[in-house]
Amino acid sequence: MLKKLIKFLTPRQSRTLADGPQILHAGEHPIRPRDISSGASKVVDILEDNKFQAFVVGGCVRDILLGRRPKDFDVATNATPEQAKALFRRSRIVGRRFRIVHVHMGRDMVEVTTFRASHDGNNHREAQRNDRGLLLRDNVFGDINEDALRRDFTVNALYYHPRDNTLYDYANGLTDIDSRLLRIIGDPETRFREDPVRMLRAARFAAKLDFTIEPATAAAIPPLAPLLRDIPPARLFDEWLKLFLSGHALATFRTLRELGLFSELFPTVAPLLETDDGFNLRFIEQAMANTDARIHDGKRVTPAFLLAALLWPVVLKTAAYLQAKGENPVMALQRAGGKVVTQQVERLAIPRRFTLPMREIWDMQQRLPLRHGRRAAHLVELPRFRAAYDFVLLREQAGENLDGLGRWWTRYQDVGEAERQAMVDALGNRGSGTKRRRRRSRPKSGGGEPA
C-alpha cells in the first residue's frame, strides 16, 4: 500500500494548514471505500443523511495507508456531541474534558468526535488551562480546517470521505508518511503543554510505526517529561496499557527512556536499570520481548506480568534493606512487594485486580525453590501458579542461575504421578525449605531506605 501511495505523492510545498489541504480525488490516492469498516462507513452515512458533514479520520485513514488493518475506526463531524448521539440508538456521550460519542454500530464500535477549533486561554467557557499550559477543558467546536489544526501529528491530520473516495491532507501527512516521520503540528512545546500525554503518544506511535520523530519535535520531549506528573494517574494507566500490551512493548520501552519518558511513569525503576551489571534492564527486555511475541502469536497476556517485571529489581532492593534491618526474607518480600505498590499506584493507577496477582507472582519466587514433600504437588495446583513459573523462566532468560529451578518445573509438569514422585524424591534435602538455625547477621550500617 505504502508503494502505491508514493506514486501519487507531489514533492513537498511550503503549504501550510492555512492554505487549506491536499485534495486526493478517486484514483489519486490508495484507498478504497471497502477499507473502512461497515459500521464506520454507516456512521458516515447517517450523519450526512441528516445534512452533517462527517469522515472517517485519523489512525485508521494512516495506518490503512501504511498497509495495516486499523484496530479502531474514528469519524470526524460538525454535529455537536448532542446532535450525534441523538442519531444513534446505541450511543453515549463519554469524557469531561473532550467530549466524544461511543456509537455502537454493529459488532463495530466508532468513536464519534465534533470537529474542533482553537482557542484563546481561558477565554472561552468551555475552554481551561492551567498556568502550565496544560488543556483542563477543550470543548471548543469549529469547522474542518480548525479540526485539523487541533489534530496531533501531521500523519493523523488525514480526512477520508468514504462516499466519494476523496483524502484530505490538512498537513503534509501524506510527505511525512512517505519519510516514515513523525511530526507534531505547531510549536512543539506548545502542543506538549497543552497535553503531556502526546509525549507518549509519540513514543508509542514512532515504535508502532517504526517512524522516527522529527528532530524539533524529539527535542521537545526531555525537558518536558516531567509535566507528566500533571496527568491524572487513571489515565497515565490507560496509557500504559496502550504502550506496552499493543505488541510493540520493546521498542516502545527503548524509545521512552531514549526521551526521557520512562523515568516518569516507573520513577523507582528507572535508576534500577544500569547497576547490577545489566541484568534488570535485560530481565525488563526480556520480558518485553516475550509479551510481544505472545501477542503476535494470539496468545493471552496479563498486563500483571508485566508490570510485575517491570517493578521485580524495586521489590528485590526494598527486600534486601527490608532483611537487612532484621525482617525475615518471606515477611521482607511481602512487605516489599506492598511498599512498591503502593508507591507505584501514586504514579499510575494500576487496578487492584492487577495488583493482587503481581504479588502473588512475587510471593510464589520464594515459594517454587521448596518442592519436597507434598509442596510440589500443592504449588502446582494453586491459580497463580503458572504465572509464576513462566516468572521464573523469565528470569533464567535473563541470565539468573536457579540452578535448574525453570527445568525442573517444566518437566513435573509434563509427567504422571509416579514420576512425579521420583522427581521429588531425587531431590533429597534440596528444594525441602527445613529450616536450619542460623545466626542472624547484624544490619549493616550506613544507607538509607530505598525509595
Contents of the next structure:
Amino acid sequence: MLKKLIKFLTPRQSRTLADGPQILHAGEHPIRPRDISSGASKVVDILEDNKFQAFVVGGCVRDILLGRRPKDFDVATNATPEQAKALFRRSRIVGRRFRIVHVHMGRDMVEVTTFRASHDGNNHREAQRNDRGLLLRDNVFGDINEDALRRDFTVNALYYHPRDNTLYDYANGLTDIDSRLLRIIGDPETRFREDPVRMLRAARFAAKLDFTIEPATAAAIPPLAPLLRDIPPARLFDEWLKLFLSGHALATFRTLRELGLFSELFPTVAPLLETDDGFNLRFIEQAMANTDARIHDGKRVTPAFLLAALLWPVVLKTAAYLQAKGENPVMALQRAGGKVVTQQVERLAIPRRFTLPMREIWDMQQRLPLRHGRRAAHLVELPRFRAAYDFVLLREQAGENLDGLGRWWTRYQDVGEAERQAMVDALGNRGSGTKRRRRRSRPKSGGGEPA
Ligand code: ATP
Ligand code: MG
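Same protein, the form predicted in complex with ligand ATP this time rather than the form predicted on its own?
So here's everything in the complex, that chain up top.
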C-alpha cells in the first residue's frame, strides 16, 4: 500500500497549503470504495442525495492508507447538525463545545461532523476562547477548505469521496504518511492552546501508528502540558480510555512521559516512577504490556484493573504513611485507597463503577495471603477474586517476592476439594495471618493525616 503511495507522491512534494488540495482520482491512490464501511457509504449517499456535500474523513482514511483496519468511520458534510439529524431516523446530536451527529446505520455508528471554519479572536458566540487560547466552543461552520485546516494533524485531514473514488489531501498528509510523521496543522502553540487534548492525541497517534512526532510539533508540547489542567476531568477520562485501552498502552505511556504529559494526568504517580530500584516503573509497564497483550488476543480488559495498577505505588506510599502514624495495616490500606481515589478523580473523572472495583482489588491484596481455615474457600468465591489474583501475579511478574502466593492460588483454583484442604493444612502457620494480627493489636500512636 505504502509503496503505491510513494509512486504517486514523488513528483508533487513541494506543494504548500495555499495551493489547495491535492486531488487523487481513481487509480491514483490505493483506496477502494469497498474499504469504506457500508454504513459510512450509505450516510454519504443519503447526504448527497439531499444535495449536501459529504466525505469520509480523518482517521479512517489515514488508517486505510496505512493498511490498517479503521476503528470507526467519520463523515464530514456541509449539512448543519440539525439538517443531518433530520435525514436519519436513528440519529442524535451530541456534544456542546463541539456538536456532532451520531448516526446508527445498520451495525455501524457513524459520526457526522459539519465542516468547521477557523476563527480568529473572541468575538463570535460560537467560538469563545479563554485567556489562555482555549476554544470553549467550536461550532462556527465553514466550507471544506476551512474544515481541513482546523483538523489536528496533517494525516487526519484527508477526505475521501466513495462515489467518485477520489482522495483530497488538504495539508500534505500523504507526504507525512509516507515519512511516518505526525505534524500538527498550522502553528503548534496556537493549535495546542486551542485544544490541549491535541497533545494527548499526538502521543496516542504516535504510539498507535508508530510515527515520529515532527520536531516543531513535539517541541511545543512539554511547555504547554500544564494547559491540560483546563480540561474537564470527564473529557480527560474519555481520552484516558483511548490512550490506554486501544492496544498500545505501553508505547503511549512512554511517549506521554517523554512529552511531560503523564504527570498532568497522574500528578501523584509521576514522582514515584523515578525510584532507585525501578520497581514502580517496572510494575506499571508490566501492567501496560499485559493489557496490550490481552487486547491483541481479543480478551476482555477492564479499566479498573489498569487504573488499580497505575495508582498502586501511591496507595502503598500513602498506606505506609498512615501506618507510620499508628493506623493498623488493614485500615491504613483501606483509607489510603480512598484518599488516592479522591485525589485522582480531581484530574480524571473515573466513574464509581471503576473506583469501587479498584479499591476492592487493593484491599484484597491484604486478604489473599490469609488462607487458613475456611478463608481460602471463601476468598476464591468473591466476585473480585479473579482481578485481585491477577494483580498478585502482576506484582510477582514485576519482581516482588510474595513467597509463592501467586503459584499457590493458581494451583488452588486447579485442584479438587480434598486437595484444596490439604493445601490449606500444609500452610501451617503461613497464611494464618497471625503476624498481622499481632501487629494490628499494637497500641495506636500519633494518628494524623497524610500530606
Ligand atoms: P481514531 O478514530 O483512530 O482514534 P481519528 O483520527 O479518527 O482516530 P477521532 O477522534 O475519531 O480520531 O476524530 C476524527 C477526526 O476529527 C480526526 O481525524 C481529526 O481530523 C478530527 N479531530 C478530532 N479531534 C480533534 C481535535 N481535538 N482537534 C482537531 N481536530 C480533531
Ligand atoms: Mg475516528
